[in-house]
Each structure stands twice: as structure tokens, then as C-alpha cells.
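First comes one chain, alone, set out as C-alpha cells in the form predicted on its own.
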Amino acid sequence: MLNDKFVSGYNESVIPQYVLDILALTERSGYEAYVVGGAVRDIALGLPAHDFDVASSAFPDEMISVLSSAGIRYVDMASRHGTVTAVMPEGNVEITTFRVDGTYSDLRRPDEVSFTRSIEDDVRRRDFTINAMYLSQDGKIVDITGGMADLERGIIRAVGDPEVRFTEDALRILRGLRFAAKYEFEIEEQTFAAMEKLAPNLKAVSGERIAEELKGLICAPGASDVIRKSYRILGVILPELIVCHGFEQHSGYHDRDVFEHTLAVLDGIPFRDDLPEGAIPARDAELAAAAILHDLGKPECFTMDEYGIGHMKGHPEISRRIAVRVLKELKCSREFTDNVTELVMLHDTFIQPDRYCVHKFLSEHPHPLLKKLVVLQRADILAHSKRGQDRLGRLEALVKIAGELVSEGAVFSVKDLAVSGADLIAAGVPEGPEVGHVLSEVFDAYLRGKAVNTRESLLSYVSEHILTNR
């Protein structure tokens, strides 16, 4: 539902005053100026708006003159983008001249741009109708592509010929999928057909750009529906997704194929609770990525026994290798890659629900990662058949023991023991590598409950059980 205030008239509260000041200044100087892009779209939907970019009929040198005359500092980026950035105390405002893009030889950015006074020319270069609306400081809405109607109907539709739009910039294909997932919109038929046809062009787009769009897609509320419909498109980036589609598991523990199980796990990842009020829900990106990647290795290791039962032993390791390859190709950060691949590797690991095993496991992995692992495992279990959900009780038992350890003040690292290497040397342990070996033995004794974490107890254990046997 569209924002009623936006539809019926201008809602001044949604555009910051410093942005309104730039619009007013530009218009007083004899030029057109509008807030453009995502801010207008989100205002129309009644959502918090950010990044208030401006488009103007003023050419860059004219815009510089306008700002200079008003004593406003600026950054000139006109040589590459046709953009002049007004540096305001409250924040920067990017002002881009109406333009016409040239050819896109790299399928990402125009080789050259030319400036125009025509807002219609500027509109025609935009990607989707919902991003091609213009809002002036006095409430004038310019919408020559039907963006408002598409917002009302919940439609993602390319501006003009979709094949031309996606040939110009292949990344727009993923942007369209991300918008559909974020707003839970449908993609217009011809637009989607062009996406599928031109999806191979995504191979020419940089990994960083693809990763940014994919993260936005998989974290969004409508992610599973969009992925279900567009798996052939996404298969250009992640071919294992196509293999998993329709791949039956032939197991009483599963009532879905690998693809549908994967989407069910993604649906089971909760939305973050630290987002601004009114913002569209979004999942944690590491958890969402782990959900998508966690079972992609199943087809590769699938075997069927004489009774027609499917087995996929070793699939976490194969899935981890796939995840490493994919995340490196997308040039994700080292931290993101390490965390996601560790979640993938551990997703099917369920240790014995006893105090020692849980304490040892907690000592071997970072606590923030283990918190996410519990979320992933719970989503994974609930995406199994009823028979496969039996492990939920075991997971809850593990979580209970972990919570007890934390509440009791347990330590999870050798460095947090109440004794140090110097203490051990003073107690008679020879200097050198032996100190580290003894510390490890002491820590294991602590994990097993053979000593408590006090200096007296740990040194007593060293004296009675280690030094006497050396």
C-alpha cells in the first residue's frame, strides 16, 4: 500500500531540510531539480528513506556556479559521472545532471555520457519504473513510466525495452531480483523473460558487485519465492543450485528435494532484531548465505543402497568446498568467507549432549559463530520431515548445557585459566615447549571436571597428576 500522504500531496517530513534547501536553491537559479531513485520509491511505500540523491537540468559547471554563489562547498566529480556533491553540515548531497548514456561495452557502465536538459531523456536510462520517479521540493511528481502504478500493483518492470536495459548493464538482472525479494513484488513477464535470456551476461560482472546484490536478495523477506522462480538465472553464478533443483533425497528424514529443503532452511532463518523501526525485515547475511550453501554438496556424494534409501555421507565437507569456491569468486571478505564456510561445515555436527563434549566444542569455536550455528541447525532440523526433526530435542539439550556453562562463568580458552606459563615454571615445569603441553593438559583436566579454575586447584593437579608422571 502506498503512502497516502505521498499520493495525496507532498509530505515534507520525509525529506531532510538540507536536501530541500538544495532543491530550492537550484530551482531559484532557473533549473529543474528533483529527488530521484530509491528515496522516492521508499517514500512512496511509507518506508524510511536514505541516500537523497538529486537530478537536475543544470550542467555540472552551472551547478558549481549555483553552489559557489550560495557559499556551499562542493566536490566536483563531473568529469566521470556528471555529478557535483554539495557538502552540507548535515550531510552530502549528490547532484547529477540529466544525462543520456552511451554504449555499455563492459555490460556494467556506460562508455560515455552526454548531458541533457530533458528529464524525459534521463528517465529513459533508468533501470526499473519504480526507480524512475522524480520528486521536487514543492511536491511535484514526475512519473512518465508508470512507476507509481507498478508500486501499487507490486510489480518490478524495466523501463522501456527490458532486453536493452539488461544488455546495457547485466547487474540490473540481479537488482531486479533483489527488489522483488525485498518488497515481495512480482516481476513483470517480459522483464523476467529478458532476465532469463540475458543471465549469461552476469559472468562479465565483477564478483564484488554480484555479491552485494546476492546478499540483499537472500536476506530479504521474499527471498525463497524469488529464488524458486529464478533459479536458472542464479545458476549462472551458482550452478549447483540447478543440480539441486528436483534432486530427490530418497530418505525418510526428508520430504523435500534438496532445492526445496534449502529454501525451507532459508525461510527458517529469523530476521534481525537490530534494524531501525519501520525498516523492511532482513536476515543476517552470514546465516542466509550458509543456509543457501549448506547442502549444495549432496548431489555429488549421493549414493543409494540396495533398499532404495539415499545416503549423502560427507556432504558438509563437499558443501564447504563449494562455498569456499563461490565466496572467493564473489570476492567476499575473509571474515565473511571463513564464518560462512565454518557454518556450512558444522551444520550437521551434533556432539554428545554431555558437559565435557559441549564445553570442549565451545572452546574450539568462536562463541558468536556458535550462536549462529544453533540458529542454522534449528532451521535445518525443522526443514526435515517429522522423522528428521527428532534431533531438535538433542539440539535443545546442547543449548541448555552451553547456557549453564556460560551462566556459571566457565572459561573456554587456555589463556583464561587461573594459571599461566610462569606459574607452571615456578611449580617445576621445565621451560620451553613443555609449558604449552602442560597448559593443554591442565585445560583438558578442567574441562573434564578434574580441577576447578582456581590457581590452587590447577597447581595441585599439576603437582599430583602431571609432574609426578614426568
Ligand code: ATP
Second form
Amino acid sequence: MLNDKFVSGYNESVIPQYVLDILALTERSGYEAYVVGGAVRDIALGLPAHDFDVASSAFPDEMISVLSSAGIRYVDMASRHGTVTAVMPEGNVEITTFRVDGTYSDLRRPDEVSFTRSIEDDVRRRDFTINAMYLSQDGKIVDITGGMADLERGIIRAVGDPEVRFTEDALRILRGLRFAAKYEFEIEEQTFAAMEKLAPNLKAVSGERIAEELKGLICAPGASDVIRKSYRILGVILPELIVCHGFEQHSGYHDRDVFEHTLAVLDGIPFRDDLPEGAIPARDAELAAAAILHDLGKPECFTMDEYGIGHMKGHPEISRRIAVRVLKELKCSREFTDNVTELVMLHDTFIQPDRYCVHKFLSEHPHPLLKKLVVLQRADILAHSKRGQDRLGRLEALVKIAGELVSEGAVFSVKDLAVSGADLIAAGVPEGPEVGHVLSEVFDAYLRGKAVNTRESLLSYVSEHILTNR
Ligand code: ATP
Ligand code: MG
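Pass me the form predicted in complex with this ligand as well; I've looked at the form predicted on its own already.
All chains and molecules follow, beginning with the one already shown.
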């Protein structure tokens, strides 16, 4: 499974030349320098690497003189924390001095860092063994914690005592879950036990950081297995997930509890088709978030009728409210929050597959949202029992109609009609609010196919059907 080229010796194709140049330059100046972390892990797995972070025994001021004497531009804004960024024509390289992190009092960041010449010290501050490997420019690997063996066996294991490491920085818990989901790895037993024990500390971590890791987790190929295993950890951030776990729906349309249904919907969200070749598949984050959130409101509105059948009337609205709260807590962007909450709200609203209804929907929502809604609804339908799957055909019809409308050059807003307010006034509509009302009527006539979007057609509709009736 590991990259042959890499494990059988040095191959310069795995590290770009400009990064090798930095390593060589630093070594020639008498210091150690390695590519470290994610890039080494991904190269070893034969995956395309991004972000070639460099770790070095040179202290920041020493690194600055190495770079400046070679005429390389640099940015030293983070040099207090040990990082100097070399600005190369092909890209930036972050070079960080070997570091010992000081005490942690905010469960997230060290209060102070100190620099060290020792790679062994630097290893100890890294989160997981698979992230604690160093690769030198001549292809030697420094692997003090057994990261390569864990990579080979597919194991996420904390460096050092997991309880200590997660107490220092609770975000590592979510990083570990994300890596497990991305690579479809198992989490080593003690590491996982410490994750569960210290999960409450996640409450102290900033929303943005949590959001970033959660998005990575839910978009990853192994997401549903990891979430199934770690729902109690994730419940610290999303308590509704715990309520949904094992919550039976008592409905002929469902053969899973709410939690398992949710995971099945997530599994049904396809991977993006715009990722670099060879990269690990990933889902669209808005769709993955909508899948996770779409039914969380079900337990709150569950009722059972006299025949023992469960009903969850109004659950999209309750799920939407939960989604708004969660995405706000996680400080997600306005656009992300709006799109996800809209998808959650609409997930159970099935648009009639006729031209008018589709055209009307597209005049109220952007086309990309409709495309995502269809993907979510398809995944949702497939995660129901066989009953109700006839709705799949309607989704296909809907997509076809939307595509036709777009390719025919249909317009989706009053603003894009071939007549303006001024045209209507010229045609005899009294100035004032009436103009707006007539424009809406004309737009509706256009949506219903009673007029086409040309000046003549729309104006003749106005004179024949609107002005004569007033
Ligand atoms: P990716 O960039 O693919 O998400 P990565 O491992 O490169 O994964 P980064 O956040 O870029 O992750 O961090 C680079 C390296 O820094 C990691 O591989 C790890 O060695 C170390 N690191 C990052 N965050 C932490 C943390 N919270 N605690 C300890 N070490 C960390
Ligand atoms: Mg990285």
C-alpha cells in the first residue's frame, strides 16, 4: 500500500525541486532540515501531497540569514512561534524551528514555545505518529514513533500519552477522527479511549477550528463508520446526534433509526468530481452538512398515532432551527449557513416535475441549490425502505426540465424579462406600485407559458389580459 518509490529509496519526483532546494541550502549552512507532517504521510501513501512544511534545527534568526544570504525572499511574521516562510516563485515554504511546546492553559494552544536543536523534542509535540515523520533531502526518513508501521497497518495513534496530548489540545481529538475518516484507518484503543474521556474539552475550542475539522470528517470516505463509532464524542458539539442514536421511527417508510438513516444519507452523497487526480475522494461540504443535519429535529416532533405509526410532522423546520444554531456556534460563513439551512428546510419538499413548478422554484432559488437539493433528496430516498422509492423517477424528470430551461435561455427573474417598468408605463400602466404588480403578473404568465419572453409577446399579454381587466 505504501508508495514503492518512496520506501525503496529516494526519488526526487516526490518532493518538488524548490522544496528540495530549501532543504539543501539549510543543510549546506550546517543545520538539519526535513519535510515533515502531512506531506510525508501523503507521499508515503502514494497520494498527491500539498503544503510541504519544513522543520529545521536552525533558529528563526538563523533561518532568516540562511535565506537572505541566498537571496531568497521571506516573511517572518510568525517567527516568534518559530516559523519563517520562504517565498519561492513556485510557492511558499513554511520553515519551522524544532520546538518544544510549553504548558497549555486554554486546552488548545501552548502558552509559550521554546526552540530546540533536537528533532526528538520536536517529534514529541506532534499529534499522531503518522504525522510525526521527517523526510530529508537525500530520502532518509526519521521515524521515531513508528509512524510508518502505523501507516502501513492503518492506525491512528497519538504521539506519547493520549490523555496528556488531548488535554493539551482538544482539537487533536477531531483531527484524529478526521484522519481516520479520510484514510479509513482504525483509531488505536487507548487513543480512542482518551478521545472519549476528554471530548468535553472540545467545548473550549473555537467554533471555526471545530468546523474545519468537522467538514473534513463528514466529507471523507470513511465518515459514516467514524461517526458511528464516535457519536458520543461528536455529541459534545451536536447533542441531537445522541438523541437520534437508536431513535426508532415506527414508520413503514423507514427501516433504520434516525441516526442510522442519517449516516445512510451521508453515504449516499456522491464524491466531488473536481478533485486533483489521485486525491482521496471528498464530498461537497454543504451537502455533507445538510445530510448530517436534515433529520436531527425528528425526535423533538415525534408522535405516534393509534395504529402505532410514527409521525414527524414539521421536522424540517425543527432541523433547520437546529442547523442554524449549530452553524452559528461553529461560526460558519453566511453563504455556507444559508445554503445548508435551506437544503435542510427543503429536504422533504418535493417539487412537481412540471415546467411551471420547476421554473418557479428556479426563480426563487439559484440553480446550484436545486442541483444540490436533488442530490440530497436522492440520497434521502435511497436511505428509506423500498416504499417511497418511486419518487426517484420524479427527481430525474425534475433535473431534465431544469436543464432544458437553462439551455433554452429561460430567465428566472423579473429583472431579466424583455419588458421593463418603463415599457409598461408607456403601454398604459399607471405609474406607482401598480407597475410592480403588473410586472409580477407578467412574470407569472411567462412562467405558465402564457407568453414568451419577447417584448411583443409580453406587451400583448399586458394589453389583452391585464389592462383590459382593470
Ligand atoms: P492536512 O494538511 O492534510 O490536513 P497535516 O497533517 O499536514 O494534514 P496540518 O494542520 O497542515 O496537518 O499540520 C502539519 C503538521 O503539524 C501535522 O502533520 C502535525 O505534525 C503538526 N500538527 C498540526 N496540528 C497539530 C496539533 N493540533 N497538535 C499537534 N501537532 C499538530
Ligand atoms: Mg498540512
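Each form is matched to the other, and the largest set of C-alpha atoms that superpose within 1.5 Å is called the rigid core. Residue numbers count along the first chain shown, from 1. Keep in mind that what you see is a predicted model, and the values were worked out from it rather than measured.
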Would you say A49 moves its Cα by 2 Å or more between the two forms, aligning on the core? no
After superposition on the rigid core, does the Cα atom of G160 shift by at least 2 Å between the two forms? no
